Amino acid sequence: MDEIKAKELHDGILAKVREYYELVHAPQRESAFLPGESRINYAGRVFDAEEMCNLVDSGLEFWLTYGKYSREFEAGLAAYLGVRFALLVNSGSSANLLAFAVLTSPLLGERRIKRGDEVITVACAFPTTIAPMVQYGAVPVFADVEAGTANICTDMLETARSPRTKAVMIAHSLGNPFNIHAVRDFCGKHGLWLVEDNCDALGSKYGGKFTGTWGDLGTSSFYPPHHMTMGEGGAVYTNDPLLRKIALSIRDWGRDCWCTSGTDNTCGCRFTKKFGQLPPGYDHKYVYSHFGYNLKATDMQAAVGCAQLKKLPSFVEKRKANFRLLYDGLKDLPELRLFEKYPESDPAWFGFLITLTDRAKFTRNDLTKYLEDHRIQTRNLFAGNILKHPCFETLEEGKDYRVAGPLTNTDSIMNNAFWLGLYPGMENEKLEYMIQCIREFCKK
């Protein structure tokens, strides 16, 4: 191969490529913002040439499965949050659902999660947050929230807890950190697993601190709405060795083997060892020792990660300064509760939570009505009650999921609650527009 002439070709592409972000989708490119006709979204990709130049030199090298993309995409996230070790996934969901399925290790003992073990958590979540619970069999314990932070009522931990009790898995409401000090402490008394689901909370603090970083396990989306984006994608991290070798098993198939894709025999004993009841010296890459998955993301997916990664600190900071701007503008509405947070906080915004308030001569849906006409998006606080949804109509209270007590708090957000979106390509003129929207349909 002419390697002089491949590189010409290659830096003439993305040179190409850049020419191309220009001229299609540079921010000038954009038509004026028009109050009433342009639509607000609640969420959306902000990306500039640099992800797609990553994009396709990762095309160009056409590796595609787990490369040196995805090895940067994990050692860059690690170093961002302070953590030992962070695997890349396809999706949140599957970064969920790989976190509880390591807590179900043989290797872990007695304090492995077994099918009908109990895990605390919360009814007002998304349901990816609950599904593996359901899926390994355990038993899921439902607490109720605070009106104000739309995060798990630690009052109610101990009441929720049981002698089956191994776990706590529960999110950061929209960016929102929950009580961490009061959480850890409980799971530290009793010596419980903390799995933060962190999906909506990426750059998030609390006491100084990443969130995801305060458990055993923390876990992310980079599904286009949230903090930074790759299409689709999710991580998992931890600075525990152990969860990370079963976590690196589960996500590759369950194999024993740790050797990365297109490398051999790491270990430098492949064909020596005997494992379990396999003839010895079987080939240690076809040793499963977990019923595993295929959970990695592409090094397409991974190139694009990582041109974001650079760009997440600001993405933060704009999230929190939308945040301002809407509390602000909102605060001294009588018929709306805005967001509450921890004097130890410092969130980075997911979304704007508004609930009705007593003061309210209206529902919920008449003001999401009036927003959505008026060409804003708004979205509901995911499940609200995902008991009430069609998924828990097999279920039986007591048997498959108990209930630790009344969910005053999270009937009402399901019933009265909404939330706008912040995401970092929301302009000014944009959320002064929601206010004045929002500030004429409750004087009316």
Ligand SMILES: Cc1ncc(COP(=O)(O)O)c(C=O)c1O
The other form holds:
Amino acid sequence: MDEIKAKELHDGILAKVREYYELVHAPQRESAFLPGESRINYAGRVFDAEEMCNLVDSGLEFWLTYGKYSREFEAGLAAYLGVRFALLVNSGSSANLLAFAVLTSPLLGERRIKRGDEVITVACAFPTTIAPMVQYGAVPVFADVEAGTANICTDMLETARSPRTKAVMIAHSLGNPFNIHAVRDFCGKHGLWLVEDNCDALGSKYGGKFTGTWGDLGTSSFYPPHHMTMGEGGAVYTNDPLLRKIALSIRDWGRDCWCTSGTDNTCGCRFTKKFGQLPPGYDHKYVYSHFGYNLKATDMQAAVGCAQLKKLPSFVEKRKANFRLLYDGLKDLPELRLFEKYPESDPAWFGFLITLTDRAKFTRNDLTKYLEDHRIQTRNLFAGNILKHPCFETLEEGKDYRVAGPLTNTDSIMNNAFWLGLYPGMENEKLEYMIQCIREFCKK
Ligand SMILES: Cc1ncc(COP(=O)(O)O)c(C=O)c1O
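Output block for the form predicted in complex with the ligand, input the form predicted alone:
Starting with the chain above, the whole complex follows.
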């Protein structure tokens, strides 16, 4: 191959990509905002020519599957979070599935989660935090959430526990860290696993340390509305080498071997060991220690992720600034209860949660319809109460799931709460317009 010519073509293509970005995508940053006419999305991807160049570079390399960008991304994410291991997967839901599946591994002995074992969680949730529990035949046990933080009521933890409890798996609601000290103490005291669904909280801190790194396993989503994106994508992270080993196996078909795509015998076990009932020297590449999946992402996704990861700290700061602006603009309205956080928390907010108080003479849907009519996108807090959804209709309370106590605040959030976007692409004039519309509506 003529390497000089190839490099010239490669660099020329990337120069064209930059030009294309400037012509097609960059102008959107400058388009004039027309109140009531321009759409205010609750979220969106924020990118520049770097993401597009990485994507095209990866396309030109045409490795396609797990490769140099995937390795760079995993190392970069682990370094950002300060954890030992991060594994790239194809979505946040896959990350949750993988994290949960890890805890069912026979390699964990008595602590593994088996059918009928219980996992404490909340019903005010995104569905795929809970789905893996049901899919693996574990029993989710639902505690209520606090009205102000939308996170687990930690005083319900002891009531929720039974001799079959093996784990706690919950999200940091809309980026707002749950009471990690209380949950960690509880898990430590009873020898329970803690899985932090960190899909909405990448960059949030609690007690000066990143969320997702306090528990045994943390998960991320890189779907476009999230703190950073690669289109579809996710990650599982941990400090525990055994959990990492299991996660790698289950992510990659359940295999025992850990050689990456396109490499052979980096494990040193290729034809030299005996596994299970297999004949001695059976090729390690095709030895399976788990019933796994293929949850890998492509290297093109990772390429976009590498460029986004560099922007993550600035995205996090912008989310915090946008939250402050909304908070200051709405905090005096008696009709609204605004999102609350713990003093130890420094959230990289995913959204701005608003719950109507008793003083409101209107419903949540009245207000969200008004905002939507003014071209402002709104969102409910995901499932509200997952138990009320059709997917629970065939499940039996007491057998397939348990409810630890009244879910009063969960139901209140389902009925009276919604959230506004504050993603890094949101300009101040849009935030100010949102404030103005809400104030006008409350005054009417
Ligand atoms: C808390 C939480 N967990 C998991 C997910 C699933 O992530 P993904 O859409 O990447 O599957 C989401 C998605 O928004 C989420 O909000």
